[in-house]
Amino acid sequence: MTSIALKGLKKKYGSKHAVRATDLEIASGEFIVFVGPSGCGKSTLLRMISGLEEVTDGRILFDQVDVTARPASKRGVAMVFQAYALYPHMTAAQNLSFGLRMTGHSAEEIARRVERAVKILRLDDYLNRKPAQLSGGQCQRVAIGRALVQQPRVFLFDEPLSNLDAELRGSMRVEIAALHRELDNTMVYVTHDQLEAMTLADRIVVLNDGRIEQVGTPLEIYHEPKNIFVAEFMGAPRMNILPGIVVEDGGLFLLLDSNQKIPLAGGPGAVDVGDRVSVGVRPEHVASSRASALEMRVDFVEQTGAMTHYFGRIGGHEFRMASSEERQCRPGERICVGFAAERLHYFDAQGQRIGAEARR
C-alpha cells in the first residue's frame, strides 16, 4: 500500500491550465475517485500521477518520496484505461503474461501471478480465448487483471467502463469493488459518471476547469456541497436552484423572480433581509401539496419504473421532481410542490454553502 501526496500540482498546455495549483493526500489503501466534466483535468491528473504526463510545476509523492522526475516504468503504478488495449492476436492468458515476459521474470513467477489474477477475476474459462472472442466485460477483466499480475503499488483506472453497456457497468463496479477490499491497494480511479464515484469511492474529488471544488466522502459530496456547481453535478437528476432575494413578511422568505415565496424558518441564520441568496432542494425530496403555493409548471415527464421524475419550471428557473407517487401529471400542467424546511441547502450570492451543517 502506498500513500500519494500531490504538492502544489500544475499542468500547463502553452497559455492553457489544465490542471491548476493542486494540494491533495491520498492514504494508502484508500480508494479515490477523481469526477468532473468532459475537460475538467480529471485525466491529466491521473497520467501526471502514473508519470505519463509531465509536470509544469509541483510535486508528486509516493510514500513521502519525491517521484516526479521519475519516469513511468520505474514507479510501481498499473493503468488500466478507457480502451482494453489487448493484443487481438494474443489469448486472454497471453494477454495477461505479456509484460512479466518482457521484463524477464521466471516462468514459474509468471504462472503464479497469471494464477492468482485469474482466480480474483474469474477468468477460468476465457483462457485460450482471443479478444474478438470475448465480450466487452471480459476484455476489461483481463486488462484489469493485466495490471494486477504487475503487482503495482498503485493501481490507477481512466474511465474504465465507458465503453461498457449498463448492465455490463453494473456488474464491473462490483467487481472493482470487491477487488480493492481483496488487495487493499490504494486505487486512484477517474470518471464523469457520479454514479460510479458514489458507488466505489472512499472519497470523491469533485473537479472543475483544473480545479479541486471539494473531496469528501459520497455522503458529504452528496449532502454537504461546498457550492452550488457540486450540488448541481452529483445527482441525477441535479440538485433544484432556486436564486432570490430576501425579504420580510412576518418572518424571512426568498422571493423569487415569479414573485413566489419560500419561507426560510429553520435556515442557516446568516442571511438578512436584501441578501441574494439561492436555495437547492433535490428533486426527491420534493413533493406534489396542495398545502404549498409554488407552483410548477410540468414541461416532461420521464417514466423510469420505481419513480417518476417530472421536469419543469417554477418562474424563470428548471425544475425538477422525482416521485413515487402512482398519480401521474401530464405535460401542461401545474401543479403545487412543496419540501421540508430541513431539506433545503443554501447558497450565498458566489454560489458558496452558507452553513456547514449537513441537512438529511
The other form holds:
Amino acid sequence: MTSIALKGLKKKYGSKHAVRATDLEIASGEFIVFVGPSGCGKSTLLRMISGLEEVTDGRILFDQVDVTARPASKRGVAMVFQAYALYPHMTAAQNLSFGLRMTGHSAEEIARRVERAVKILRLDDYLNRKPAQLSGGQCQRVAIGRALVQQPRVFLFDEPLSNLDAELRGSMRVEIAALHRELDNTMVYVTHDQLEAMTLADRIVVLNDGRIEQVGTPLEIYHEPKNIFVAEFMGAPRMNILPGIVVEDGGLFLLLDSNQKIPLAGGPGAVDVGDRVSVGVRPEHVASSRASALEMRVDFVEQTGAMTHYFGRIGGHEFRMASSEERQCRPGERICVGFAAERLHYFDAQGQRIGAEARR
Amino acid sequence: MFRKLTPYIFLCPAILIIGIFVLLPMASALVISFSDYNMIEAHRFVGLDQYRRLLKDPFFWNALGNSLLYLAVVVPVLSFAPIFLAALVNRKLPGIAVFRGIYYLPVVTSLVVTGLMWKWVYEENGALNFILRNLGLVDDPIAWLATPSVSLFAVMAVTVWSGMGFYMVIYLAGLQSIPKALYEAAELQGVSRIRQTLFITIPMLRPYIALVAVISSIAAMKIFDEVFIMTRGGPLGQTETLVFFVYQNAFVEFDMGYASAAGIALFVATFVLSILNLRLTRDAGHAKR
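Form predicted in complex with the partner chain, following the form predicted alone:
Then the entire complex follows, led off by the chain already shown.
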C-alpha cells in the first residue's frame, strides 16, 4: 500500500494550462476518483502520476519519496486504459503474462501471478482467445488482470468503463469495487461519469479547467458542494440554480427575475438585503405543492421507471424536478413546486458556497 | 429492371477500358504465342513450338534467373528497410514533414530521370567513384554498370532507392495506426524499447509487411525502365530481366510469337507469386486477429 502526495503539480502545453498548481494527499489504500468534464485535466493528472506524462512543475511523492523524475517503469504503478490497450496479436493469457515475460520473471512466478489474476477476475473461459474474439467487458477484465499481475503499488484507471454499455458498466463497477476491497491497494480512478465517482470513491476530487474545485467523500460533495460548478456537476439531473436579490418583506426573501419570491427562512445569516445570491436545490428535493407560490412551466417529462423527471423553467432559468410519483403533465403546463428551506444551498455572486459551516 | 442494371451501367466504362487495353491484348498474346508472327507476314500456327524454344533458350533462363535474383534481393530489402525509415520519420521532431517529403521525392520522380541520374552517379568518373576514392575505399574506379558481377546489383540499388519512399509511406500509415496506449502499457510494465519494437511494432505491422511484399514482388518481376535506361540488359546479359527479354524479342527482333510466349511465362510466374503472396497476406491478417 502506498500513499501519494502531489505538491504544486502543474502541466502546461505551450501556453495552455492543462493542470494548474495542484496539491493533493491520497492516503494509503484509498480509492480516489478524479471527476470532471472533458478537458478538465483529470487524465493529465493521472498520467503525470503514472510517469507517462512529464511534469511542468511540482513534485509527486510515493510514501514521502519523490518519484517525479523516476521513469514510469520504475514507479510500480499499473494502468487500465479506456480502450483496453490489449495487444491484439496475443491471446488473453499472453497479454496477462507479456510484461512479466519481458522483464525476466521466472516461469513459476509468472504462472503463479497469472493464476491468481485469472482466479480473482474469473478469466478461465477465454484465456486462449485474442482480444478481437472477446466482448468489451471481457477485454477490460483482461486489462485489469494485466495490471493485477504486475503487483503494483498503485492502480491507475483511466476511464476504464467508458467504452462499455450501460449494463456492463454497472456490473464492472461492482467488480472494481470488490477488487479494491480484496486487494486494498491505493487506486486512482478517472471518470467523467459522476455516478461512477459517487459509487466507487472513498473520496472524490472534482476538477474543472485544470484546477481542483473540491475534494471530499461522495456524500460531502453531494450535500455540501463548495461552489456552483460542483453543485451542478455532481448529481443527475443536475442541481437547480436560481439567482436573485435578497429582499425584506416581513422576513428575508430571494426575489427572482420572474418576480417570484423564495423565502430564505432557515438560510445562512451571512446574507443581507440587497445581496445578489443564488440558491440551489436538487431536483429530487423538489415536489409539486399547491401550497407553494413558485410556478414552473413544464417543457418536457422524462420517465425513467423509478422516477419521473420534469424539465422546465422558472422565469428565465432552467428548473428540474425528480419525483417518484407518476403525474401526468403536458408540455407548457404550469405547476406549483416547493421544497423544504433546509434543502436549499446558498451561493454568493462569485458562485461560492455561503454558510457551509452553519449548515453542518 | 433498370435498378438492377444500374451498377453494371456504372461498371461499363471501366470494364470497357480494361477489356480493350488489358484483357484483349492478353488474349491476343496467348493466341500469338502459338504462332510465328513478325508483324509483317501473316500468323503461322506453330502449336507449342515457341514454348519449346523458350525451354531450350539459355537467354530466357538467364533472364528468368536475373528476375528471380532481383526478386530475392530487392523484395526483402524493400520489405524491411522502409520500416526503419518510417520509424525515423514517425518521430515528432521539428521539420519532420520536410524529411518525409525528401524521402518521398524519388517516388514522384520519373524513372527516366532517375535512371539517367544514377547512370551519371555510376560513371567511372561519376560521384560514387569520386566518393569511394576520396574515402580511400577503392584505388581504381569501378565500372559499376559495365562489370558483370556488380551491374545487376547496381541496378537493384536504383530500384530500392526509388521505391523506398513509397513503402515508407505505407509503413508510416501502419505505424500511426498502432494505438499509443499499447506502448504506454508496455512501458509501465517495464518492457524495453527494443522489445516493444520486436514484440509489438513488428507483429502489428505484419499485414503491412505482407502488402509491401506483394506489391514489391510484382514490381520486381516487371522491372524494365531502370534496365532500359541504364544498361540495355548488358553487360553480357547480366542485367537482362524477363520484361526486357520480352521487349528485346518483340520490338528489336520482331519475333512476336516468341515474345508472346515469354510474356505468358512472365504472366504465369507473376500470377503464381501473387497467389502465394495473397495467401501470406491472408495468414498475416488472421495473425492480427
